[in-house]
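One chain follows as structure tokens, the form predicted alone.
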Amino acid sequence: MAGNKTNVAVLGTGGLGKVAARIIGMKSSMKLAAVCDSKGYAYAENGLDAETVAKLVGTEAVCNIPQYGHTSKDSLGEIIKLADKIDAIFVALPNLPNDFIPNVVKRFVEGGYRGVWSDALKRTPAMEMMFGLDDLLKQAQGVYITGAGATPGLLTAAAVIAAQSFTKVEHVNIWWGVGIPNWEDYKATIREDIAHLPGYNVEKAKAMSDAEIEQLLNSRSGRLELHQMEHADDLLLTRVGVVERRDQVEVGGIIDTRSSKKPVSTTMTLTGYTFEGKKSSHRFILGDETSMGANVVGPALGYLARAVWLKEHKIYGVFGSTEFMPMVVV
């Protein structure tokens, strides 16, 4: 670390990557050292101007950042070359196909990166692959906390806390609402959500052109309603024993791509039985005014700080967001 600040690299500058840059710029304990996208990267030893990154318009590339931006056909490789200058990485890359982010992590570790990570990974198969890298991370004395966004992440961790009131948990239901005024700001997120629709899958969503996505959204008045999502909340909650079976966890929601107002409130409801045999539910409700970016990136950076703490205490490997509390990033 440089002084008391954690040097952070953000991989990806879509909607979540830009939000991450903006939030890091507001923190005194973190410094935005590097960012990259498909066209290039930017690095500054004394820190990049977070607002410059956050204000990149549409598909404007980070290589256009004055003084610090560079064009590259292998921007991830360029960040790997900076491995000894980066303490922590937030992964804001699209995860289509499922093995994309796990393969990126493997490449970084094999390339010599020995720092810490967090991500906002959502799909169960992708997270299973991440946990498969546990030995690799331990050998590299690295720490990776996966599923550290909103769901999985904030809401899943809340379920762990809620479960403490019960001797047996019957069901966990997560129902989210997201409002974004322009879907192009969150292209990767929208593609991943489309993959959950009946008749669609990861491969089909990845192959869709922007025009085809626009047409799909227009046919649904800009809204997608998703049920029985293949979300890794089930994996994380069975992993720590909150539930015995994955089918006890249900995730769904509504995203409106034409308004910043949430179409429904985001809730996590955990139902179980107390030691007295009484059936009850705890409900955790997110404020409607908090955006998807705030609810995903805030926790992810808190878990990134926890990963730094774990490494300082010589605890290495791949962990889920249900295994530790995030830290408050000042």
Second form
There are 2 protein chains.
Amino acid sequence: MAGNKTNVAVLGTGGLGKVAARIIGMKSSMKLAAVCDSKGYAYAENGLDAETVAKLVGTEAVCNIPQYGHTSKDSLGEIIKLADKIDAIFVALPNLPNDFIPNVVKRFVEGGYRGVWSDALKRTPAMEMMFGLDDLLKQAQGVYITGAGATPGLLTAAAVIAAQSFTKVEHVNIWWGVGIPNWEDYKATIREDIAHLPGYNVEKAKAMSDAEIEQLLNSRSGRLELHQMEHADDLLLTRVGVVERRDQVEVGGIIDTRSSKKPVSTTMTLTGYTFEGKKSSHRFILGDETSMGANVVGPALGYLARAVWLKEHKIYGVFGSTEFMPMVVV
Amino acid sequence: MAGNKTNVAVLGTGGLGKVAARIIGMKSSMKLAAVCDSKGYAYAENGLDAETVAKLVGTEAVCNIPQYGHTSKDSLGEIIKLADKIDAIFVALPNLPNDFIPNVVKRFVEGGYRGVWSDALKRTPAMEMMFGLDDLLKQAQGVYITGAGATPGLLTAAAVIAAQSFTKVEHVNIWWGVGIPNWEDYKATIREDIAHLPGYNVEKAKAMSDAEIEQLLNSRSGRLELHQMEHADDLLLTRVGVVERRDQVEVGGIIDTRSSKKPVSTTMTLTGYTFEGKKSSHRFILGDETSMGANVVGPALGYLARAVWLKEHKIYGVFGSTEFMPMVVV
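Same protein, different form: I have the form predicted alone, so give me the form predicted in complex with a further copy of the same chain.
Following is the full complex, with the preceding chain placed first.
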């Protein structure tokens, strides 16, 4: 680390990557050391200007950043070369295909990166692959916290807290509302959501052109309503024993791509039985004014700080966001 | 530990102590090894029957437990003699006076106890004394998690999770409702609550006879409404940086001593500003059917399991419930 600051690299500069750059720029304990996208990367030993990154729009890529930007056909490989300059990585890459992020992590660790990680991984099969890298991370004395966004992440961690009042948990229901005024800022996220619709899957969603996505959204007045999504909240909650079976966790929600107003309030409801045998539900409700960016990236950076703490305490491996309290990043 | 079970001692057998005994009896990973009250103690190497302890009423003391009960004028001293038979202690002793629990902990550690602890400590000055024992616990390779009940505890931890969405937290408000059909099961708790009323303090509340308490409750139809309580949520949340100042945390509530129905839903509301400058509030709302016992003792045992984990990882000292995720106890 440079002084007391954690040198952070953000992989990917879609909607979440840009928000991450902006928030890191507001923190006195973190420095934005490097960013990359499909066209190149940018690195500055003393830290990139977060606003410059956050304000990149449309076809502007990080390689266009004056002085620090470079084009590259293998921008991830360029970041790996900087491994010893980076303490912490937030993975804001597309979640699809499922093995994409796990393979990137494998490549970084095999390439010599020894720092810590957090991600906002969503799908269960992808997270299973991440946990499969536990031995690799332990050998490299690295720490990886997965599912550290909003759901899984913020809401899943709240479920662990809520579970404490009950001796048996029956059901965890996560019902989210997301409002984004312009879906093009969240292309990868929207494709992932479409993959959950009946008749669609990961491959089909990934293969869709932007025009096809636009057409699909138009046919639904810009709204997607999703039920029983394959979300890794189920894996994370069984892992820590909140529920016994994955089908006790249900994730769904409504995304409105034509308004920043949320169509419903995002709510985690945990229902269980107390020691007296009484059935009840605790709820965790997010304020409607909080954006997806705030609710995903805030926790991801809080978990990144926790990952630094774990490494300092020589606790290595791949962990879920349900295993540790995120820290408050100043 | 005996096999894979954590040998737990419960200090105090008031309302919370009895609930703790009952819940420990439902767990396969914990064993109720010892309990004590002002008249004596009970210990069984293979574990006490939790229901026998939980069903003690009125003047029945733990010394009356067949085969395992013993009278003693220094029951805490008797438990200290069993130090090497006990892995974990839940402190369910009266919170008053403020130095009572810290002094008990000091005596145990100086007497050779090397295990872990959790408590449901409420008042800020008492918790400050607990954190003052950090060096002592570190030297003894012990782990103590304080403020591990409902508030502070469950709701305070939820505030740490909620804070993740915001770059600046303005205010944390905890407003609780408690309904108990018979105040005599929670004599110490009610005295503590009375100490928060205008015109009362800790000494005055402690000096009140049961008849005087009864009279006070009668004059208020059995209800106490408390505002700006001196609750250690403020200390715990400043400690981890959720807020900068203690006065940004406010705790109050209504206790009804004549009904098990809660007069209001217990709610933690955290209000802050997102990175975009938007003001919003996340809320964590407890189900009305959950009792004080369930919401205090469940988390306290979850934190006790986390304390065991911390000791296994050689992380020692006094910590707050806002620093670690409670674990799910099977």
